[in-house]
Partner chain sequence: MNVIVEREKSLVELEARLAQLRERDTASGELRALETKVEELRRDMFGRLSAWERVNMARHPKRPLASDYLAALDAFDELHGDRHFRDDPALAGGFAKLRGRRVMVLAQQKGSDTKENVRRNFGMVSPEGYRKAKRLMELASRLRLPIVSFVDTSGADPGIGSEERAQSEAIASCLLALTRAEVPIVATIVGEGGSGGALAIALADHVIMAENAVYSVASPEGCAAILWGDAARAPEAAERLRLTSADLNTFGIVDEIVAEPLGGAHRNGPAFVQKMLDAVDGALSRLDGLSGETLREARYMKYRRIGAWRDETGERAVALP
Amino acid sequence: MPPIPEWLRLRRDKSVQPEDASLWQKCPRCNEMLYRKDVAANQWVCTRCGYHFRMHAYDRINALVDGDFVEIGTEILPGDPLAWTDKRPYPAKLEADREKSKLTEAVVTGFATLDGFPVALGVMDFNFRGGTMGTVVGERIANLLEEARRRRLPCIIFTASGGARMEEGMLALMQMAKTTQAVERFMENGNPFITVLTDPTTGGVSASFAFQADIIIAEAKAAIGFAGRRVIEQTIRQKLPENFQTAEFLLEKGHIDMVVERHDLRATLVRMLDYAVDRRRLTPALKAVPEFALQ
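Chain structure, single chain, in the form predicted on its own:
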């Protein structure tokens, strides 16, 4: 029997060595071992079965915007309001997440253009403390909505969250009210608000701004809900359907407007903006992103 080629041996070996691990990504759905550069080039969608990996905030922004993205809110950073500590103090956890995710918090906010439409854009990232909403996430989202309201721009927010941040206690839960009120103020004058629910969108985020939008889009197969499946089953003492709390289940029940594959997201958002915004009214100042964003 001829020897197994080296490239085939690597795909069969379940224990990829640490020095090689960064080059490969295993798909949790089809178990295919994928070359990471190929997956990244495919917008972090499995090239074999179409599974949607969770995206880094900046990868998602780069895949969406026309060119420049002017970030705001970077000066708003978390503190340690409760002096929380368990196995590690809260500041140590934050520092570890900054190092791992290359982010300062669980949401990135700013301004950009999307097919020529100036938009306010917020993107949550599950890589930073599970996308939990603490005081900084709430403040950055509220500020984004206020700035978009002042400039009369559409606002698009991508959600990805495991709920409220326990290390900030009641202060984290208060962000639900803060963001909800910010959305209401933003929409008072008819400003378009779109949310894109990605995997997972749960807890306080799903119970506040995620479901307040004019148009609610979800990525295919995304997990969306409030409490966990096991908690619900133990509470109501019933077995839930297999597809419960998936994007497709919520669409079937009328809770969201559409389910979109990642490759079609940009075109879908442009189409929604085309319905909501008159291109003829876009002024030259608004088309120059760095200038209008920093006015």
The other form holds:
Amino acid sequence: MPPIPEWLRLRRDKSVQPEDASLWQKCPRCNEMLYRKDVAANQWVCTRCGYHFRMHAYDRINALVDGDFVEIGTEILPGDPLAWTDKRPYPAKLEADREKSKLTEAVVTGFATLDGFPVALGVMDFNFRGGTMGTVVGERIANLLEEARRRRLPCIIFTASGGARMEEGMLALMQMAKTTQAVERFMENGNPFITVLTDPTTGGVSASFAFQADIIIAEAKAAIGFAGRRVIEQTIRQKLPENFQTAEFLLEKGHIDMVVERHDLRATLVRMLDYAVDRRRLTPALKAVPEFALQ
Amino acid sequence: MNVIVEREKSLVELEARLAQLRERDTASGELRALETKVEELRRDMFGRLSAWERVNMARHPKRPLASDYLAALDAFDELHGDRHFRDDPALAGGFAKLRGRRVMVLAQQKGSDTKENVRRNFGMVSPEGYRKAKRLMELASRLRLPIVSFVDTSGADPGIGSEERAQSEAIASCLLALTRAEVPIVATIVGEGGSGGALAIALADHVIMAENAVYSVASPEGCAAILWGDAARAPEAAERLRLTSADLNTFGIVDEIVAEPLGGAHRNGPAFVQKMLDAVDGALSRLDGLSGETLREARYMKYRRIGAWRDETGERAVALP
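The form predicted together with its partner chain is what I need now, so please give it after the form predicted on its own.
Time for the whole complex; same chain goes first.
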């Protein structure tokens, strides 16, 4: 493995635990009471039955990258274009989610290396507004793809989303068009675009960049689809089978390339990069990143 | 129950009386007085519509449908099927001539009666419909035919079969195909623009919207159900979603609005259809002669800019006009 470049040591975001985190965590599948630290150390996979808890974006990044992670796009922050209020005003909801999740928005974007491969990495987080895509998510994703293209880096995006963000109305829907523009341009640069669909990936995110990737990986047991389960059940007025819209179901139907357990994700991604990326092209790419980091 | 239809009922009697008077005498004082009264009533009822009233206008059973627009073209030859699974009657597409111009047309088709609505799945397109659309978009790009779409759907089909056949991927692929198209794209929102299912054929260089059409990230009923657990609060949700043509024009999502007659497009359907086709023709004239590269660059910039966010450093923030 090549040494971690110096610029990558500069910044590293620490794993964040929600403040209300208690000592114990119950597994919703096997009902086992688990010691939270053990689950965290096990990448939020139940130590007894292998259930995959939803994972915080920074925990995921830490479990994935070689060393450091240079975050970009943190200056892109949500406004309130519709002056939206339902039970609470939209800005209050954003504030509460910032508190709860320690995130500035529903996606974290930046650069890192995976087993020496420099990559542009985006990780969505369900803890912030259910991972919904508003202007900021669209903007950060498009920005990431553009920066990846400029630097000739592969791009990997982990999705987790309830769809378009209602509180931003049609401006949220238009982010599907915005991210598509960036995906299309990125694809001209000869590097792979990989998405990893995690629980849940639905609506406007699944119907745009999530399913536009060259390689689509789904995390085991993740719920993935266009319409939400409840919407479909209401439409057809019957219960859906248990495995409907799961990663395994999608694999069987031919929608995705593979289903991977969380513990195998990093190794799988590295193998994909090894097939898809010419290592001889890495040197110029690595050179390109520090300039950005120092800006 | 459609609130516009309900309101129109109160005019039916007066209008019948008006017709009676017209038959007998064209210049009586009673006739003129009644004409003035009906006109005033109509202005009161339809002069200023709320968002929810426009939702009902967009869903009005007599509103011109895709089939009316297709029938008004100089020529239209439908091309069928996605080459894989089946032909989706909820989305019609094919070669057409519009004001003498060769174009590729895509249209979401609601039915005009229950039987046809069942056949056309109420205009809710399935993956095979989007795959047919994608095939025709790519063909249009290759043959250098501008793409014209008519949007009228409550949303993409949310059924089991559609999920099994990858609805997400089908829509995502349409978005990519439109992004790649080397030809002018003009989209019209003529009735309901239901979320991603509508956008799949409406990513365009020029988006035209009928005055009383609506275009929304979620249906008002669905939005109300999610927010308050009560679909009956749809009128309130409609107001907040900012789904009217005027709102979307302010956001830069819709480029042009085609005004409707007082009381809605269905008051004079054929004339409105012609007016919409004129607007499409005008837009295509302006896009004529632009190279594929120029069009794609402009399309990129257009969608790259949409949205509103703030920037901590105050340098790049994009706010609403």
